[in-house]
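Let's start with one chain on its own, the form predicted alone, as structure tokens.
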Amino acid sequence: MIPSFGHSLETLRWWNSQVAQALVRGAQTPFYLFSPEPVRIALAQLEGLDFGCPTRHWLSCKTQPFAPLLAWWRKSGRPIEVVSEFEFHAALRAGFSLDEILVNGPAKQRWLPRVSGRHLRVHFDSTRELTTLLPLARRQHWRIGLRIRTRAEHDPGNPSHPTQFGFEPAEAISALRQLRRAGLTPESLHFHLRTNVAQASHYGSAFRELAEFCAAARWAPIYVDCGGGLPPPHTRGLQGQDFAERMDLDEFARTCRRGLARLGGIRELWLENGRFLLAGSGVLVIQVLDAKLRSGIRQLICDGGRTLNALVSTWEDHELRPLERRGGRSVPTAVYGPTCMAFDRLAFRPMAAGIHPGDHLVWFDAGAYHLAWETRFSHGHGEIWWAETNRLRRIRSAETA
């Protein structure tokens, strides 16, 4: 049976029209497609809920560090989210201004004086870095506040172990000591549970840590940022698990609504949803090369996989259509790209029997970390393109030899 992922069929034939647009006008494969309409749908849905107070979303610029969209955002009067300085120079080359930008991520006075600017929004990260950076926040009147640890974040990989995010409680308050000593207030605090969140009860959870912290720190913050972490509807673990399954936005935002309220005299929520917002905005677009049959299971080589164009397929399964319509029986159907190593499987799944080489593929929920995390192994870049307003144009062309 052939999985289903939820796509209206709207959705789908939309994404395709632009795909063949696209390979009409020339398009090489593989390449990527993208589109700001997804993300003012996404964005629509987050806006639409009731938080108890004005929310600000802020674009996390590592999910898509693709300057199309970078621009697009700060047309729309939205701020954005920063974690390196190179992300820091891309958003000023968007035309953000220094208050529109929100400074997060862990060692940052390894880069940040170098590039930093008067009222800057930082967060910081630990004590080190607050120490080291404390003199130029108080030159150049940061707007700053503190991460917090909840814990509920831990390594993905390893459980039991703690994130290496942020500040513990204790450190913490020593931290506002320190701040205030030194005359600054913060005015925000921050915490990020982690990434596909399964529910909004572990945001209920977050929240009743902060009320004891803010309750032990005799500390009443302005603003609460809670990162991102809701899942993208459409995504799949491998193991055939929906991530936004049991994820109730309404609910999500009745527990953001209770957990303020315990925290008093909140003046913004703000959140970074990247995945949620960003995932459904591109395509990938490759080719089938080769096509062969080993132990009942038909195999598809591609110019492009897992291990050029999509790492997220590691631990996630998206949908997978031709472009062609074809005939023929489902049938046990691995899709590989180009590169000479066993890892690079892109997905598995029954699929038509009559898809031949020269077929084209689009792999879906391609917007979020996709170019973020795009290899040269063995091959180059491939080619990018943007369709916005009905206006569908190559923004970067396939890298050569």
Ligand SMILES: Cc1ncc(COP(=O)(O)O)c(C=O)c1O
Second form
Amino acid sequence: MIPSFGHSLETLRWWNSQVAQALVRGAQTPFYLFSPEPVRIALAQLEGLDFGCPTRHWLSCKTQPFAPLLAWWRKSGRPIEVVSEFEFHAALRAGFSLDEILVNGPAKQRWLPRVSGRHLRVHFDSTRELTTLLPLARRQHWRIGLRIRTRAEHDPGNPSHPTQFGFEPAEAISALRQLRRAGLTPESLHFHLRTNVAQASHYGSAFRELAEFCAAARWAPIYVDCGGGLPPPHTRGLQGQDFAERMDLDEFARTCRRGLARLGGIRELWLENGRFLLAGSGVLVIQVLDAKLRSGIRQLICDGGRTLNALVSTWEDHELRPLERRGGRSVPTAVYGPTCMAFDRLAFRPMAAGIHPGDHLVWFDAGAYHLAWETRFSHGHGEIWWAETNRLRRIRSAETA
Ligand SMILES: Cc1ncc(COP(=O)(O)O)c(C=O)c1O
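Next up, the form predicted in complex with the ligand in place of the form predicted alone?
Shown next: the complete complex, the earlier chain at its head.
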């Protein structure tokens, strides 16, 4: 059976019609096609939840650093989270004011002095960073927060190793003392568990740690920033596990409500979901160039794939559908990109035997961490198209040799 990733027929048809229009308008494969409409829908889902206090959604710039999306998000009146000088400038260029930019990420002492300004919001990540930036923070009246590493934050490749982010609780207590001595009052407490968090209870454990920490530190932050991590629908692990299967959003909201109540005095909950909001906002379109049959497996070699356009396929499986309807039985099919790496396999699944060179394949849910991780391995960057309110535009032309 051809696997289904649970998209509605309406969604599949809408993307197909956008892709077909782009091709009629001369789109060259491989290309990404992005749209803000799915972001609007995912945002409405999160904004419909009851967190028990006002909630601010920051755009995770790293997830989809794409100027038209930044402009669309800013027009909607929401702020942006950045983690590098490049992202900071992208945010300024999209028109965000300093008040609408939250600076996260490690080792900011290297670049933040070059760009910072009055009243910037900064989450400190380490003692060295804080000590180096403290004089500037005082002069420019930054609004400050601390990122704390909760016990569940581990390097996924080495689960016995903690991640490198944020303060350990004992370090954070010293950091608070340092800030207070300098006359600064930190406002926000931040954590980011990981991506594709499996279930709401993981946030619950983090909130319990925050409460313990705040009690020990005698600190009452006014904002809590839970980072991102909510899994988007329709994406799976390579073993077939549905990332979002056990994540109940109402339970997530209840967990946050309980956690915030435990902390007391929180004015706003901040969220920075990347994947959840953005994955569904794009597709990758590739064309089949060649077909081979080996050991009972049909191999389709295409002009785009994992190495160039979809690094996440290394650990994620997404919907992949032929644009043209083709008959024939379903046969085990491996879909490859054009690079000279056996690694360049976008997907392996049963597909119609009638698919042939010249046909187009559409890889869904390419709106998060695809553009950010595209490569130019032996090839140039491909085109990008943007479909906003019934207007389809080519935003980037393909690089030529
Ligand atoms: C601090 C921070 N916030 C938000 C995000 C977005 O995460 P996700 O795309 O899993 O929601 C990340 C991702 O790495 C992050 O590091």
